[in-house]
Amino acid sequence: MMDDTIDQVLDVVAGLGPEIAAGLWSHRGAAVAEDHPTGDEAIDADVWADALLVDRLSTIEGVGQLASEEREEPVDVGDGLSITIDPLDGSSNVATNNLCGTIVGIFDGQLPAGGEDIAGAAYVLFGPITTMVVAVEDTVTELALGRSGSQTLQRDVTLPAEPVVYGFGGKDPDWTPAFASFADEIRDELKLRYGGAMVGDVNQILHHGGMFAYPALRERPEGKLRLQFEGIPMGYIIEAAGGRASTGVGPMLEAAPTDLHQRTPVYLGNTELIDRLEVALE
C-alpha cells in the first residue's frame, strides 16, 4: 500500500510539472500580501503553485499530512503517509526566467519528520526542459516532463567520481571564518555555479559532482534552507546518489525536526568534499 501511494505521489507531481512551468509567465507579479510563515516574502507564483499542489495531491489515498513551506501549519487530508512541497524553490527567480523548482518530500511519519522516516523525494526543475530527479529506496531517476508524460533519461544516477562545481549561498562578509577559509580553498579547486535556486543548484552537483552549501552565516548560525522542506529531501536524493549531505556538525538524515519550519545549514555533495567540509567548520 506504501508503494502504491508514493508511486501516487509522484505521478501527481510528475504530471503538474508541465502545467506549473506552463503558468509560471502568469503568476511572476510581486509579492503578496502574507508572507512565508517564517517571514520571507511570498510572491504570486508561490502561492498559485502551493494551492495547485496541495488541492491534487490531497486527493491521494493514502496521503495523511500535508505539509508545505506557505503554510503554517500541515492539513490533514486523510491516513498515511506525510508530505512536504517546496511549492516553488528559488521563485524570486521567475520574473527574470531564472531556474525554480518544486521539492517533495515522502515520510512514513506523522510531521515534522527526521530523516529516519523518509521514503522518497524528488525534485522538479523548471528550465530549458522541465526534468524531475526522483528518489526512492536509494535509487535516483532522471525524467523528462512533458504533456503528453515522461521520458527516463537517466537510471540509477550517481554523483561523479570527480568534482567538478560548487555553489555557495549567502554573502561572502556573512560567511564564518571557518567556513570562509574553507570557501577560499574550494574557489581554487572547481568552478562556481550558482543561480540562487537550490533546485539548480543542486542539480548541477548531481551532474557534474562537486559541493553545493547554504551555510551557517555570522549572524544566523540556523542558515537561511529549512531542514523538514529542503535539507532532508534534497539530502536524500543526494546520498540515493552516493554523496553526503550535513548541517555541518553531523547527517543531515540524523537531523530530528523540533518545528515544521526549521532552518538549518545545509552542506551537500561528493563525499570527500563533505568530510573536508566537516574538519573545517570543527
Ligand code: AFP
Contents of the next structure:
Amino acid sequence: MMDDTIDQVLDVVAGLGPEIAAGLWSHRGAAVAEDHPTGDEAIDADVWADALLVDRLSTIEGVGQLASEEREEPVDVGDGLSITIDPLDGSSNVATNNLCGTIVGIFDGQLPAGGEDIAGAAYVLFGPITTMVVAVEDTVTELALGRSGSQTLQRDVTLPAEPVVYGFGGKDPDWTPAFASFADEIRDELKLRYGGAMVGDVNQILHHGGMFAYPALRERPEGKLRLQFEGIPMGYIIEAAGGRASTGVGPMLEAAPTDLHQRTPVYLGNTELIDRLEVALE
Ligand code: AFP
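Can you return the structure of this protein in the form predicted together with the ligand rather than the form predicted alone?
Whole complex next, starting from this chain.
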C-alpha cells in the first residue's frame, strides 16, 4: 500500500510539472497580501502552485498529512504518509526567467518528521526543459516531463567522483570566519555555479559533482533554508546518489525537526567535500 501511495504522489507531481511550467508566465508577478509562514515574501506563483499541488495530492488515498512551505500548519487529508512540498522553490527567479522548481518529501511518520522517517523525495526543475529527479529506496532516477507523459533520462543517477562546481549562498562578509576560510579553499579548486534556486543549484551538483551550501551566517546561525521542506528531502536525494548532506554539525538526515518551518544550515555534495567542511567548522 505504501509503495502504491508513493507512486501515486510521484505521478501527481510529475503530471503537474508541465502544467506549472506552462502557467508560470501568467503568475510571475505580483506579491500577495498574506505573509509567508516563514517571513519570506510569497509571489502569486507560490500561492498558485501551492493550491494546485495541495488540491491534487489531498485526493490520494494513503496520504495523511500534507504540509506546504506556503502554509503555517499541515492539512490532515486522511490516514497514511506525510507529504511535504515546497511548491515553487526559487520563485523569486521567475521574474528574471531563471531556474525554479518544486520539492517534495514523503515521510512514513507524523510531521515534523526527520530523515529516519523519509520514504522518498523528488524535485521538479523548471528550466529549458522540465525534468524531475526522484529518490526512492536509495536510488535516484531522472525523467523529462512533457504534456504527453514522462521519459526516463537516467536510472541510478550518482554524483560524479570528481567534483567540478560549487554554489554557496549568502554574502561573503556574512559568512562565519571558519566557513569563509573553507570557501577560499573551494574557490581555488572548483568553478562557481550559483543561480539562487536550491533545486537548480543542487541539480548542477548532482550532474557535475561538487558542493552546494546555504551556510550558517554570523547574524543568522540557523541559515536560510527550511529543514523539513528543503534540507531533508534534497539531502536524501544527494545521499541516495552517493553523496552527503550535513547541517554542519552532523548528518542532515539525523537532524530531528521540532518545528515545521525551522531553518537549518545546508551543506551537501561529494562526500569528501562535506567531510572536509565538517572538520573546517569544528
Ligand atoms: P525564493 O524561493 O524566495 O526565491 O528563495 C529561494 C531559496 O529559498 C533557495 O531556493 C535558494 O537556495 C536560496 O533561497 C537563495 O537565497 P539567496 O537569494 O539569499 O541567494
